[in-house]
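Single chain ahead, by itself, as structure tokens, in the form predicted on its own.
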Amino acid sequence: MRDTRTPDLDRHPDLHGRWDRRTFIRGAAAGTALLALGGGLYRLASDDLTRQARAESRADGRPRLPPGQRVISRLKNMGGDEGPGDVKSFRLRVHGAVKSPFELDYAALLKLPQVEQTSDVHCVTGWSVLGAVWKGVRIATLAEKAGVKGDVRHVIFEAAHGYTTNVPFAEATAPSCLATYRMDGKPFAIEHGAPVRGLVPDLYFWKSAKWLTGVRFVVRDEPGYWEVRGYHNHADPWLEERYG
């Protein structure tokens, strides 16, 4: 039996436009309610995840969630001047105080030893994303290939439009630090640093430079874009090193 609430549009084609508008309005209203409900559920889930994370500890004994952080489900777009974002034009320079500087295109990067790891990340603005799976090449692998000189103390991550950020050499070459091109099995969206970004998960997320173009090894520290604008030079989330 035909639903009598729906007009017979085959017999009355003149009603198509009005019925389509009515259906759209009714669907939009339902969508708004659903979005409001979804928003409420999202907040509840986020609060629950935050409470759970605060009760957990890392292998190094520190709490899983640094102070002042709240768990969200996915990365937020934090802006910045975007790079080209495509794999065809991607080039990564590995240079500085090294014996054998080199440059990689995207295909060459993928030919280096790959790792896949689960890491949490923490933004200086107060949000954290936990348990994401990242894939890429360790910064330590790039350092080894380049033949870093013995007096190197810092790594400068270079990105599109001259952006830089500085990380102590020992921390940048920790096993968790990557030139990464996949998160949870998917390429990065342009706003999150496609095609390749840095990953330094134990420092605030601005140290994980988006639209990566270079990894430069240096003897003397060189504070980067945010560091010279008042942000902390080191950026340890557990010490709340947000500002200098």
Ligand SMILES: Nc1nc2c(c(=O)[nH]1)N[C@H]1C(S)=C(S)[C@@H](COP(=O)(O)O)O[C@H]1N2
Contents of the next structure:
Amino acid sequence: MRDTRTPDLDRHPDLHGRWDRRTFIRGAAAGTALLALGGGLYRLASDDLTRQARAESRADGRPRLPPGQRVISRLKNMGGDEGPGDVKSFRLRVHGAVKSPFELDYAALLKLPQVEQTSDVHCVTGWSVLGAVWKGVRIATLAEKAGVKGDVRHVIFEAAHGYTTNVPFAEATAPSCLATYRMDGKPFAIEHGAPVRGLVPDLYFWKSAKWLTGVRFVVRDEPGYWEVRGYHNHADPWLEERYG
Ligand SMILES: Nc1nc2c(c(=O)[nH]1)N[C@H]1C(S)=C(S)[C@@H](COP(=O)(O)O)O[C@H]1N2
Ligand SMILES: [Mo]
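Counterpart to the form predicted on its own, namely the form predicted together with the ligand:
All chains and molecules follow, beginning with the one already shown.
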């Protein structure tokens, strides 16, 4: 399922020559950019996208690009313990401090109200991918359907093999936060969290759990996998909340 058009050139520097003359169209910071892939050219294009993004600001007034970030044209595979990845065995538990916990299979997820929106994502290692279109169901929609109790303050995103990540309830129920199953119209490759991942775009990308299995609403905070391993509990990229 790996997208073989574009090798990860940072991991496979030996491929630079082979891909030198490949050009392709990518959605980028502002509209569509024509990138020439391969060593210096790719770097130059990335620098251009970064410069361009630095001149932009968001609707909320913050700079388009958080400090210390560089724009790249597609997600890198950052690893993790993969789930099964298929839609057939997919189940999403919505539970915790709620009046009506429920479980969705993939078809049931698709029957809930769907949204499609453009969001930027920012990895703590310093790369950002801008302007992708994400489709899915809002965490707020799940919260409403479950009937969260009044004292809920945090959302725990649960994923395959026990990966978890914690997000304040107010932030996780912002319109931008989704259980998402399409990026730029395409299903996620297994390494990017198929079939459904969390999306919390305004926090560092480790808060966007791949291979999502549950959304749990809680009263008390529960630092997750990376949060107990030295990453910041909150992870605001504009405040560079990288490490705790
Ligand atoms: N289930 C799960 N989700 C995860 C991770 C993980 O290890 N397991 N890694 C996180 C980290 S650290 C990052 S940077 C992003 C990377 O997503 P990507 O590989 O699709 O770029 O996923 C996040 N979600
Ligand atoms: Mo990460």
